[in-house]
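Heads up, the chain below is alone and in the form predicted alone; it's given as structure tokens.
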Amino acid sequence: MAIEDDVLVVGGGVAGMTAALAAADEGASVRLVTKKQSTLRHASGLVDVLGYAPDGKLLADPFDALTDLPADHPYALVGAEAIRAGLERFDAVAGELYRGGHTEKNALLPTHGGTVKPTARYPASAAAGLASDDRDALLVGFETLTDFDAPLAAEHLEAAGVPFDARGATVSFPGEPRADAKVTRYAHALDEDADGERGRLAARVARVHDGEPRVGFPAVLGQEHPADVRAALEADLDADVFEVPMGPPSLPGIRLEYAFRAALDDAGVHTVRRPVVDYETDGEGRLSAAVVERNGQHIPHYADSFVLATGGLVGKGLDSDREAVREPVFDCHVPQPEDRYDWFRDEAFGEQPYARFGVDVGDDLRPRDEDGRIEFENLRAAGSVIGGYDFATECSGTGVSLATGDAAGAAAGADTQ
């Protein structure tokens, strides 16, 4: 029996997550396709919308810049009301697990090396550590866990000239864990508390406590049971406690996919791991289905349309040699200088042109090519497989996700109706 839905979207971040919810919702079925483990588990955990304006200057509300972007740019693209829209399907997903819903201005977050991060949206274990906020507070790092320097990064936060007072601190993790253990293995350990791990942490840093009316932990603080653990040692040490968002792989990343899977099984979305290493059109400009490797045989999946949300050149849904950036999957125009030599500048931290490589869209998402047509009628592309952006600068990854993911998906699934 053929496989076949009204839409199929190929990608499973968040632009490919919010896409398929967004087409479920206008009533369509929907299958999504992904070839790995979703990237949100490499990513901090924190929802950022636009953080920095196109002359580098922080936003205090990422709003007040939209005008100011580039007309190719993805917001400028779909416009403030598709970004809001995206932002509440969000919520509705995350619920209690993240806070900043309340106002569209950008909050600021500490990160694990001392700087201070813009972000729209931040996991509810986080709220205490606004970098906003000016009650002093103590940062505790594990003498295992190297990747978070905590006296190094209570005094990188000083200097970038926070209101408040921060110190940091090293305490050894219960159990001793190995210096390269993962960190869910220090959260399976808080979660569990099979050996009163959270009462012997407090204990630990109760020690190097002065009295900070916050302090702040890296983000391993349970993956099953993170209020639970926060309730625990805030009862120990008579303080409002906080993770501080790290790098991968990422505890608030992880417990932010869980909740979109959650929500993807409530909606009736259908999840397959496999590559799509084909695609089948009509002939007539439209595509019939995307082809599925599954263990060495190639499987028509048809739909009436489609969503490409399969990531930019780190997330590899953009190939590239020293010839070309390539497209792999449905084989969308991708521009690009000419000469390999354009695609790079030579200072080291400058903006790069390779940064805002991705397929070229028009206003209703649809990929282009390089003659300015559309490309199929029943495809569009969301997230950072669409350039015009360099998420990184302006810290715009997970916003153009949500906003492009929304619109692709209603679209796509309205389509079919």
The other form holds:
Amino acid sequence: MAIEDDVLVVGGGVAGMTAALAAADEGASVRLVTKKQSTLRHASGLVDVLGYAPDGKLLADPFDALTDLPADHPYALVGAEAIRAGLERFDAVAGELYRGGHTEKNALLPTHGGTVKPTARYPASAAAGLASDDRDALLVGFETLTDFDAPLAAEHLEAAGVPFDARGATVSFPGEPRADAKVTRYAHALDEDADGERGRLAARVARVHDGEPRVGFPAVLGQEHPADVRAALEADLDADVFEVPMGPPSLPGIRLEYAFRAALDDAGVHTVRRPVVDYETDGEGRLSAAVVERNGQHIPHYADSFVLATGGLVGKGLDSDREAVREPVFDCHVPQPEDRYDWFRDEAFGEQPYARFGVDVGDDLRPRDEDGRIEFENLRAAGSVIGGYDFATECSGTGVSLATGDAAGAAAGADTQ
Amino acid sequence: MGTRTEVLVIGGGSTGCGVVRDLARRGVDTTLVEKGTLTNGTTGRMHGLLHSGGRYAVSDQASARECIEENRVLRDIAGHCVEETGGLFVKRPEDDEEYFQEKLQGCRDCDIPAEVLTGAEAREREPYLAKDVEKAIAVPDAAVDPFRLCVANAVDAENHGARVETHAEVTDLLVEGGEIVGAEVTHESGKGPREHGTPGEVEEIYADHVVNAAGAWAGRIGDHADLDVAVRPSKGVMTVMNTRQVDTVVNRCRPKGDADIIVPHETACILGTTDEEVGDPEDYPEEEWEVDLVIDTLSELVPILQEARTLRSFWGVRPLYEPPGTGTQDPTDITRDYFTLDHEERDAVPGMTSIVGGKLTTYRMMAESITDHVCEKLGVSATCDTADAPLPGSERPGDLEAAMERFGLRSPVARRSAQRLGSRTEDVLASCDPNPVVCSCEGVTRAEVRDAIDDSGTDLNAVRIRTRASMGNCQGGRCAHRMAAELHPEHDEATARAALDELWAERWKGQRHALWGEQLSQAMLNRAIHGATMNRDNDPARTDDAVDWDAFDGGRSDAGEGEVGEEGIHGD
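Having seen the form predicted alone, could you now give me the structure of the form predicted together with the partner chain?
Below: every chain and molecule of the assembly, starting with the one above.
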């Protein structure tokens, strides 16, 4: 029997999972095809909406700058209400795992580099670390975890002028992990608590703790049971405990992925972990199937409506060689300078054309070809496969995925009614 | 008041480092000044080939003989800087058979061991060689780490009383009564190892003799005393691949041409090169076509290069020189030989000798000859021992296995560390416990990074060339900030941040030339980690705008001050 659904979503990151949930909410039967692990585990786990205006101004309220965005920015296309709808969906998925939904203001969070960054939603595990909170903080690093140097991060926070005293200390992690242990090893040890790691860690921290009302750790405080780990440390230290978000692999990102997967299960979305290698059309401008590879066989997955949410350059939703940048799944047009030496500028940060690469969509989120015509009537795009914005500099990554994912998924679901 | 030294050597490339070592070992009080890090100019921008001499066996047999002789010397005295890869001169169907035979005969004439392999035999050694490669000549080419080599020379010089100053630029020559008597040196950040944020200072260094070993910059040094040192800088591109597609040096067996060599190097392969004369050794175009040319042309020898991931490209400038009146048009025709220009003999300006031309493989021999020349001027009779005395790190080759046993590092990490450190492994690795990995792409541990910092101050690029940290697939995305963190607390936060920014800029510079495929994805991931997760691009600590902290989310109102267990969920 042929595989056939109302909506087929390609891509398993925040945008794809959000689109699948939105489509399912419309009553559609939904299948999600994803190639491999999502890039959530590369990201900090913070949910940014918009941290900086186009002129580089730090935004206390992301909604203040929406009208300043260029016309082809995904937010300009979908509008403020789509952003709010995306956030609402996120809050429903994340539940008590996340904070920040009580206000439209951005929060400022300390990062593992010691700087602060604006974000709209943050893990509950990071909540006690807010940089606008004026309680003094002790940051604790582990000798063997080179990604987070707590004393340096504390000095960096002070250089940023945070309204509290920050102090850093380094302790050895109980059990002396191997010199090149992965960060998940720390999380598992605290989850299992087999040799009393939670208590032993608290005892080591207590020796350097000088009564600061909050204590920050690298974001490795448990993968399965983070709230238990934190509660145990808080009880022993008599202080609030928070996690400082880190680079990949990110435990908060992995935890968030689990929350989304649970929501997908509840919504009855089928998830398939295989690559899409080809597609079929009806010959009249509509997609009829995405062809999925399974054990060397090519299996068409039919649907009425499709969502492309394969990610950007990091997630390999965009592919390139020396000649060109491409969208490899449905071969949608990706605007780009012809000469690859115009893809970049000489400064490491700042304006970089490559950072804005992606498919070109209209306000209906349908990808357009180079002449501005709709590629496929029943295909919409969501998340960082869409071009026209630089999530890294403007701090907008997850927000765009939520807003466009929700809008594309809802429209795809509604189409099939 | 200036400082005094017997000999001032200008330039911290292989030639300068070789000369300062030789002079110091002969008991001459010597100072070396280098305007950047050691190997900052040409030496650090080569493909790392230790010539067997095979390359010159047809065109320049004198050079070929020197190469094979020094190749053997360096395996002996600098074992921890050399990887004995072997080399192949490979013939494709369109390459000239007569030249192949000339190459073979040339090698034999020059005492270079050479063995003819059939195409099948060559592919047995290097399975990715093109199927239509007809045959090959196997020669004892090797890979050499020019950074480690120069650092070892400089360290040995210091151990024998020399002074080595990096980030010390010669800003003028001191001329008195028509004689060069020293140089004005501007220290970027005071004397000694570089410290970010330390104010610069100017020092006049008086010397009995000055050796101008500034390579492609030798003409600039000459200009300070109106001496015409007509170096002809010629640029060449090198492209770094992310893995070793070949484990043997692969040369194209044809008379000459661009893009004809692949050198396996540590975890990577380096493709080279082009040869284009440029006007200015510091300001020349780095062009897309050069990168494309090396990939496309070398893919004829090793087809998978066409699809492989490149990490970055860099350019070097050769310090080519030819005596006045030769009039060679094409830089590829200019000799790779070196010239000693005694300005007293040549220009009637005593006090300085310039060294131009030459190549890394024969740096020690060049240094010996220059040192002989200088010693004769100074009346020093000590003889050269640099061909026999091992460089620091290569004294006890057996230490490698022992060190791997002793430091419970997982074996690949320990092996890499021990190969880099040679006989210093035990001392360095024992200095830090625990000793976590800082750079996971290259398996570089905290002990090595701290050892390099002890040596070179806050200059993370100097740390990079000593350790290879940040030189792997991620190009520093995962480890640059970890390297900077090792500067703290000896150095303050602002210093660590400035050092990180400088390393980051340098890592980006080469990656720009590899922005497609995997490396473009990596660039975006690096941008996400450093720009978004760490927000380094908009870091409030570096912007002048004060943050209005109260305007931001202050946390949920029910999370009261000092309240423990704020969310009350247990178990996810």
